[in-house]
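Coming up is one lone chain in structure tokens, specifically the form predicted alone.
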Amino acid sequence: MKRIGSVLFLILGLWYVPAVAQTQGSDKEWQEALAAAKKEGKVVVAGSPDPVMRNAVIPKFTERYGIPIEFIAGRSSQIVSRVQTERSSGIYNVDVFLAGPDTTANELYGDKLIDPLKPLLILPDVVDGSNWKDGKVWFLDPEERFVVRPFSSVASLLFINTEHVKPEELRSIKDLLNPKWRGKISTEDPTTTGAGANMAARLYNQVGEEFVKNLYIDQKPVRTRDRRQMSDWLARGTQPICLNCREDDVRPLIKDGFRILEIFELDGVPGTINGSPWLLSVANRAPHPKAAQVFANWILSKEGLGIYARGYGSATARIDIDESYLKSGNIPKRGVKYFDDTAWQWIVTGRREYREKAWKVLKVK
């Protein structure tokens, strides 16, 4: 009996030692990366100009690690255009991209501007699959190495100002075609790549060509490339229906007492999930590679992702972040089949195909 116990102890010991060593090794690797990142002096992150990054993420990361963040804010397409221009002159300025799906898949990944991210993930809090809803970090690209999708929320379909639009007046997607709303709908410009064109593509795919023509031409929606302008119009009631307003722009208006309602679904169009606000990737030939590694690990951690998710109002792919801050409509329901607006194949082929079809309807050359 003693012999059996000794053998069992030996087997367990052999199993346990490598497990402990692996944990300690991961921690050691993280500490070494952190020390090297501090020596590099900063990390350069490119992303959309939302207040969550400036007001919450940057201060917390800098406080946590003593590494300043230089934040390059702008539309994803503009940032990539700038990066490509700089690279043609041998200038490499950006370490980390927090970019939209189209830009990430078709330009950052498609033009080979990024490095594999998977080997850089070493923070135990991140690599532990039990912390993620799918049992692992969600890599979106075909190789499952380059692009991480940290978010998956039910997407808002539109916002309305209930002082001007009663919820019962919008039960079906085709209620948007009521002549009463002509000139009263705002949209991000659907004739350029971005949220406006993406929604037009989605509606073309789900509702059809005739609906897109009726909505975007006959209803005379007011177009803009300034998303803040749309939320201002929404609050004032000049355009009380907004197709592309963003939650982080609308939330302060609701706090200020404006009667704004977020609508997630209407009859005639399936519910949609997406990976908004961004996908994560790291630049190749990054000027601060270790600082990039530290930021990428931290922004995927419970603390980093939790800060961003709460500030922006998105559901994450992590299982250990309290989602009580979310509206119930934002959280994907089990057993419901959603249209995934951030599915890789839709991004690289489907959306482009339907966006071009929508552009033909809109007579965009």
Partner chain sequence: MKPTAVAVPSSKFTFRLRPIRLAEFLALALLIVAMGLPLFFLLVGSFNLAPPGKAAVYGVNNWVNAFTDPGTLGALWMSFLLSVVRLIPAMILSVLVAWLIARTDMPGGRTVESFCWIAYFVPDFPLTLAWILLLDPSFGFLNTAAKGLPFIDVPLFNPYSFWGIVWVHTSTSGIWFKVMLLVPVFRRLGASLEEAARVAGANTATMLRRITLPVLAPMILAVSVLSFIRGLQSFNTELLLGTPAGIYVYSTRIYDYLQREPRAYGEATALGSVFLLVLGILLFFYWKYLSGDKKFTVVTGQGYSTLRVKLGKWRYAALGGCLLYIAVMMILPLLFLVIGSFMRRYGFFGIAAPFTLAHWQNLFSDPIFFVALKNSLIIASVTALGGILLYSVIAYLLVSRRTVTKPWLESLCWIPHVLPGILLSLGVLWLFLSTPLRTLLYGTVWGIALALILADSPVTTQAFKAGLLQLGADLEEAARVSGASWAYTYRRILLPLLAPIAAAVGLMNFGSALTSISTPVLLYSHQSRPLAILLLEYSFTGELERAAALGLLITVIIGAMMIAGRKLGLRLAGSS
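Next, give the form predicted in complex with the partner chain, keeping in mind that what was shown is the form predicted alone.
No partners, no molecules, just the chain.
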């Protein structure tokens, strides 16, 4: 018995001593990184002009570490174009990218504008695998070193205004082809790059060419390139079925009493998860590398990611962030097989291939 106790003690000791040493090591490394970051004076983050970033993330980070954030906001395509032009003249301005999956995979990663992020993650709260749903930080790129996916929510398939469309009228994806809905569906313009074309690509992939033709041509959906226009039409009921409305645009409508229902899946098309709103990567030759490291660690921490997730309304890949503010439909269920709209292969080749096919149906070059 005494012997068993000794063995157990030895095993515990073998586990505990390195663990404590590692934590202390990480703490020391973190403090050193923090001190160096403060010396660098600021961190430059490029991303979408998101109110959550401006109103919540920047003030909190600055308050926590005393390091100001310079936020370069804009469309991903404009930011990358600017960064590439700057770099061709030897200017390196950006430290951290919070960019969409297409830009991250095809341009930031594809054009080698980013550094490995994995070795920079040192905050115990972040590197501790038990804090993550998958048992580790979710790296998306093939090497699992460059691009972190902090979010994973079930994406809405469509929204309906239940004063005009009864939920039981839409059980299957094919119900969208009911002549009753001709001219009553709104979509972001599928003929150009964006959410509308991505949805058409997904439907082409999951339901087929004929369905895309029937839906996007025969059903005469009303197209727009302004996201606000779609949610307004949905609320007014002029187009009570919205294919590309955004959850954060619709949330205030529901709060105002509009009877809007978010539909996550229909028969014939599986539920989908995505990594919206952004993927995290750090720029190579960053002008403030330590500040970039501190920001990257903090934004993946319980505090940083929690602030963003709550403000934006997305489920995260962490296990310790309260998700009670989300609709249950938004949270991926264990054991359910979803179509992953942010899967690397789908972003890099699949989506483009099916988008081209869909465009061919829609007679767009």
